[in-house]
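In structure tokens, the next block holds one chain alone, the form predicted on its own.
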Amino acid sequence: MKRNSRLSGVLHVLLHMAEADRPLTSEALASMMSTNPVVIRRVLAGLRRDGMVHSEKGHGGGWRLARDLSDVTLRDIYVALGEPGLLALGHRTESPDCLVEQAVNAAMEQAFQEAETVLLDRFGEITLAALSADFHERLHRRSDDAV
């Protein structure tokens, strides 16, 4: 089953900009995460249009956060990147003449539902401060480990 990674990369490329003491390119950011230039720009894109990142052009530019890593959500950068589906389990047939599948699906899309806000709610209560401190704690125990 194909997941969809865009939230998880997009808090991957937030983070390392949080790190930087200057803005960062796309082409340095898409080296990072492996990818091109042009898909680091798109969707950063999206999240400047939100407010959380801004751009700088010209010799030293880059990109930068906007907004305080406190004030930003995970849910927040969800909705940013246009709310994707969070489950890659579906219907079958979405309207079927068959009883028994209506009553799959109306048990299904009950459970998708209420999984997807307990997710949801769980996004909004995940700053990027706190995978921020999380990768400092990660980072501080690999530290002691090398001693």
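Having seen the form predicted on its own, can you show the form predicted together with another copy of the chain?
Just the single chain follows, nothing else.
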């Protein structure tokens, strides 16, 4: 089953925006992500509704962050993306008449809940500022290696 990398992609884009001192166009972001500008606009449109980013038309326009890096957690981004399903596994039937299937669903559901809770809790602990700090650390490490 193919995995949804939208959250991963959005974080990538947001951090690039954080590094830039001017708005970045959909086209610039799309080429960083090797995708199409329209895809970028579609995804960022969702984040704009939640006040994560801001967009401007015309010359010098493009996308920039609307909130402080330390104010935003991965969980916030995840919610802004519409809370897509976290788990690749699911039930065959959501409300089955078959008692066998009801028993199966009940057992799995509990495990699913726990895993989702763990994942979201972790996401809630990671701010964009932390990601940015990690990035800058890697940057220094790389330049040290080069010397």
